[in-house]
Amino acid sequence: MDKAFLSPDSLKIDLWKAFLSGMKEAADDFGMTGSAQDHGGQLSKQISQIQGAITSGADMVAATAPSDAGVQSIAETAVDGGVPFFEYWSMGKWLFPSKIGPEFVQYQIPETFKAGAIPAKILFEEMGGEGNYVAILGPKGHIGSYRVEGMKMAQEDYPDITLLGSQYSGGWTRQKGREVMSSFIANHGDDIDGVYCNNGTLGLGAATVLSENDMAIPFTGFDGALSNIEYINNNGPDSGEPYQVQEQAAPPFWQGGWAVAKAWDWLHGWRPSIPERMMWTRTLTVLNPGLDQSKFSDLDTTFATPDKYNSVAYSDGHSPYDWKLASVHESGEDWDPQHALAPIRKSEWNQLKWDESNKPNDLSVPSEYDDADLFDQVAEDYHQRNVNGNNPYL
């Protein structure tokens, strides 16, 4: 085994740059190399690239499909090539990795509802618990846009907060954020007191429009891109500019390294249990240094300062992660994920937008999903290894 391959939508996005950096660092630790090709949102191009990578000797593939509907096709491409496959963010409706093949090792995504609620609560507190806000949701039908459900749950605790409008952006770019924010300002103007953004890049696009209109109001962000962390560091509540209250980070650098470590295990005979094949990534909250963290002590999250986050996720040298320690094959019973993960339970499938309306008539659900004790056991095992291990943020 000597080659790891990444298939993201765009390598111009900081998130995927960080993911690839983590993948390359871990690959180097295992005596491998890491490479990537971006598909630009084109499924046929992505399938062709993955086929080419496997033909050229790729031993594992990590990817995000252009849409939920495309996941099965790229997973089957990896299965046909006999290499372990890891999918991030996008996920087909009622698509269980075990149904595709043993090579579909794991699907992973930051929690949708919970991760969506945390930034909303911080935003609402920063707005003083009252006022009006708007929401930029991302592409319709993408799981990332489901975070809005967490936003709605959080708003139930703030009766004096009003949502003026929400809009799907059709993409995750700054330009899309600018377009939606321009529309909101045209319709609501100075009545807007805050902006909930389902993605940090969209938020930075919205911030440019807010700045042009002299609206120094708070907004939220997700995914842990370097440009957002730098923006948070440079723009606080007293800066006179729109300011990002937090960044909810996966974090992508760790995700890249984790995929390589588990592919290494798979190629050496390890096989994940059913609960391990679809997992939530617990997010970090990178809080704006100008905000008082003690106000948010009731939130179930791990906080990191921008400097601490950057020192791990965007380190110039080797990160604090010990990738061989993340490997069962290398470390045996002492293996340590070094980040918080939890199985996606049957009761949480609604967070993937799996419901009766889109459930196939002939669906066969793995029986393990009715075994709550099994899921409890796996969840506790990952929890204990994380809290007692080497997670650099704890």
Given for the second form:
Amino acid sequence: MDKAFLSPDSLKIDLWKAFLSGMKEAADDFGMTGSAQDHGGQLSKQISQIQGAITSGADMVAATAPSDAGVQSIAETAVDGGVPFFEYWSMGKWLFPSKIGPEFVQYQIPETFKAGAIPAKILFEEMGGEGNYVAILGPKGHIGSYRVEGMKMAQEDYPDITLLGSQYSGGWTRQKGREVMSSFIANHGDDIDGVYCNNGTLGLGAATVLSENDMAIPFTGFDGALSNIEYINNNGPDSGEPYQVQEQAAPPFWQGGWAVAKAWDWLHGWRPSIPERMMWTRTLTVLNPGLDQSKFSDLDTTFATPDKYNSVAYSDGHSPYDWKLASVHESGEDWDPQHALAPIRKSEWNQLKWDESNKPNDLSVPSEYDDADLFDQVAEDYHQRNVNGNNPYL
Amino acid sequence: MLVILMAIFTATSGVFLTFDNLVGNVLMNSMILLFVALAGTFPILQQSIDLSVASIVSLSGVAMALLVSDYQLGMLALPIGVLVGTGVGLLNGIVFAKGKIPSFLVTLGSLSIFGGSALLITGGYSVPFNSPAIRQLAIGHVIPQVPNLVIWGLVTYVIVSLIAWKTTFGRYTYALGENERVADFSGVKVDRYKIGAFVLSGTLCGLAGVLLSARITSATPGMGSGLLLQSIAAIVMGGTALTGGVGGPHRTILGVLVIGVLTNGMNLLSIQSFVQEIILGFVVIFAVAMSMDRDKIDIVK
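Hand over the structure of the form predicted together with its partner chain; the form predicted on its own is what we had up.
Every chain and every other molecule in the complex is listed next, the one we just looked at coming first.
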């Protein structure tokens, strides 16, 4: 095994740069090389790139499909090539990795509803528990947009908070954030007290419009882009500028390294159990230093300071992770994931937007999903390894 | 240019010149572009242009996927999807020819209309469907080792080339590109052949959309994105002049293969995608410079 391949949406995005850095660092630890080609949202291009990578000797593929519906095609491309495959964020409806093939090792995503609820609660608290907000939702059909369900759940605890409007942006760029925020301001003006942004880059776009309109109000962000972490560091509640209350970050650097470590295991004979084939990644909350963290101690999340987050996520080859420790093959029973992971249970499929309306008639669900004890065992095993192990954010 | 590229990649990659790579990767991944480039060739031959090709691919693919997933039409959805392409191509042609509106503007507008329609009918979501039979139409193997999509593409290429060479429609298409006024004075029913070029373009894009959906068992409103500029590059690299009357679909495949070989070769060599964009740009310019027959073109703009 000597080549790891990443197929992201765009390498212009910090998240995927960090993912690739983690992948390269881990690949280096295992004596491999890591490379990437972005597909720019074009599924046929992505299939072509993955085929080319496998033909030229890639031994594993990590990817995100442009949309949920594309996952099966790219997974099957990897399965046909006989290489282990890891999918992040997007996921096909009622698509079980085990049904595609043994090579589809794992699907991972931050817990959608919970990840959506945490920033909403911080935003609502920062708004003083009352007032009006708007929501910028990202592109429709992307699983990232499902965070809005968490936002709605959080709002149930704040009866004096009102959602004035929500709008899909059609993309994840600053320009899209600007466009949507401009329309909100045109419609609601100074009535807006806060902005729920489904993505940090959208948030930074929205912030430029807020700033132009002298609206120093709070907004949220997701995905851990470097520019958002810097913005959080530079703009507090007293800055007189719109300020980002937090950045909800999946740990992309860790995700890249983890995929390589597990591919290494797979190529040396390890096979994941059914609960390990689809897992939640715990998100990190990078809180604005101007906010009082103790006010949010009841939130089920790991807080990280902007500097701490940057030192790990953008460490570029010198992270505190021990990738060989993440490998069962290398570390045996002492292996340590070094980040919190939990199996996605049957009762949580609604968070993937798997419901009766989109369930295929001839679907057969792997029987293991009815074995709650099995899922409890796997969840507890990962939990114990994480709390007792090497977690650079704790 | 194609020979040069193949020589370079054969020398630099040990797997480039293998049957599996050339057929399973290069040809397989070039076929959708081939359909779209063939579609765009006829309007360009007539000195017009169809900018809506990528949107028609999306609209046809989405229509087919919805008919399979929501209306359980099965195989019947395929010809209906193609007919959607034919229909919108007919609309393009009628507005262009009868309305006397430049094709550039008509199809610039319809690009937006068809793309917006695809978004509207899907609500912006992707449309997956579960039909192994339909999928086999694209990725199955009627001929061992040769994916069906490749056969669809090559058969269509032969038929479209014969249309250009052997039919009245083909001959008048060239004539319209050479000099529309002379063709008109000669009694050619100009509007009919102008509309015909857009109907053929729409049909081929419909076929591309349907087969692309079949390949990936889903459709998205943006599934045709990126095909417009690549198809124009392929058409011109093949030797069809934007000024019309020169070249033809039989040559378009050369441009498609240049792009297909270049993309595959760069993927095999793990060339960074940002660098790929730059190299592709240079190759397009060089390929056009090498393929243009300047003796047949009086003015270059």
